[in-house]
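Just the one chain here, the form predicted alone, laid out as structure tokens.
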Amino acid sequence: MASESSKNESASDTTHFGYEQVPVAEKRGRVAGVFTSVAHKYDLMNDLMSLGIHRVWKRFAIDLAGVRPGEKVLDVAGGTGDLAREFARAAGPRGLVILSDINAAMLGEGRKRLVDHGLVNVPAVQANAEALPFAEGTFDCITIGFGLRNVTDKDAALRSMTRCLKPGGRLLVMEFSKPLNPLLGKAYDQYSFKLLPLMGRVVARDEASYRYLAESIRMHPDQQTLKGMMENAGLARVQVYNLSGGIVAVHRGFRLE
């Protein structure tokens, strides 16, 4: 069953931008503004905000994806390309890895970093996750890391990604989620709403964008709600892997037909 928030979004002309309700047509532009602003400091801020633990989360997702030589992989909302870089190495010269992002500034940063690592054969495609411009059944594996919460219509994005999978292909969604322990949740709230905006102001000179990012995490569906949304999109055998006490969760599902 789709989340209640998704129903409300489709039943009205507004959606959430962090804790703020905005017209649906306005959200995409405001999210674009956030990521255009933070693109040049995105990796540095990830290291600071997570104390480097984001690299462990991503390593887990990379291993869970299990990309093999010759496979076709799409990294949606791939940002600065750290996942795509590892997938390209795993897929090898017989495979195909595409870096995709809706934001041109983030995509440019990702493409530049891939070239710096000698990976000149990874196409970069500017695309909206809600309507991916690829034929049905193209990819063996699709990933979206820390991007789904910024999508206006999450259900449409999940359906679009599922459509692009081959039968037997897998989708991995890595996203901030709901801490399993209430005490951890309270500490995480204090960190998110006091320290993150402060770091954003001092390091990236952009407090507002990092306050939005903290709010967007709280508005994202929890583990079980997202699992149900993935199943509604046509995925089966959806499993949830909680990391760091549920601060992050990786969902993996398969298109069976």
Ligand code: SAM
Given for the second form:
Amino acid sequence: MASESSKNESASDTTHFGYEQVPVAEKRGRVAGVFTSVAHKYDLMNDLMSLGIHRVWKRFAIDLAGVRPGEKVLDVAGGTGDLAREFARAAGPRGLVILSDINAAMLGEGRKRLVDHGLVNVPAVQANAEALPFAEGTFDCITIGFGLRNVTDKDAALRSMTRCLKPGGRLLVMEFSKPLNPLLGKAYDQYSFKLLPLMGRVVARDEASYRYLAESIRMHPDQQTLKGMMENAGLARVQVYNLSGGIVAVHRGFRLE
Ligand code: SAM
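Show the other one: the form predicted in complex with the ligand, since we just had the form predicted alone.
Below, the chain from earlier opens the complete complex, with every other chain and molecule after it.
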């Protein structure tokens, strides 16, 4: 079902929460429950689950974003702020980097971590990616890392992020995607459905949230479907960069006008 588009989500009364079918109005609350529950262990679990490789994926996206001094950057669904932190360093004192997330617990962890790194000038804004509270054409660069698959109406989120870009600005979507090699896919399935929930139970005392993680990845649109959705949202020159054999993909597109 990885190619399912979010068109179905907005057109019907139900949508998916992992493999479960739930009323559309319920999904946001269910996702909030997951991230409120895992917020305090989120960074530790990221390192454990990916054996630290999420740092390499993020480094790739940061380099591809190519933030320059003085630029305005918005990190949507920014959670604990891994991307925003590097963007703040790259944009420098003349730039503006905003960390945004729908979830207060994740945003709180993010703000704490930014301050721990001496970054006190990164505003944190609680906002839904589907309806961002920023003026049209504000940002040079917008990113959403491992966030889009949690959003109920992904098309609305892509349109909202595109609207907030300046003409010429870029949107980067980093998300779990579809492994290119079927053998890798099989091994990855074993890992996701056996080991991940076990780690969630032992480390975060929350098996269900990590089962949701595995399921939500399988329900997320694959590389080509997401590329099409970005183009439908008004982005051009959309390119796909597969990382770790397609386990993760970074999509970058530009708002031309
Ligand atoms: N970007 C961070 C990273 O890469 O480590 C955090 C990713 S975390 C897996 C997903 C984040 O998406 C959570 O912090 C969650 O609160 C946020 N999120 C979920 N639905 C959202 C929505 N509709 N709008 C904005 N953020 C959302």
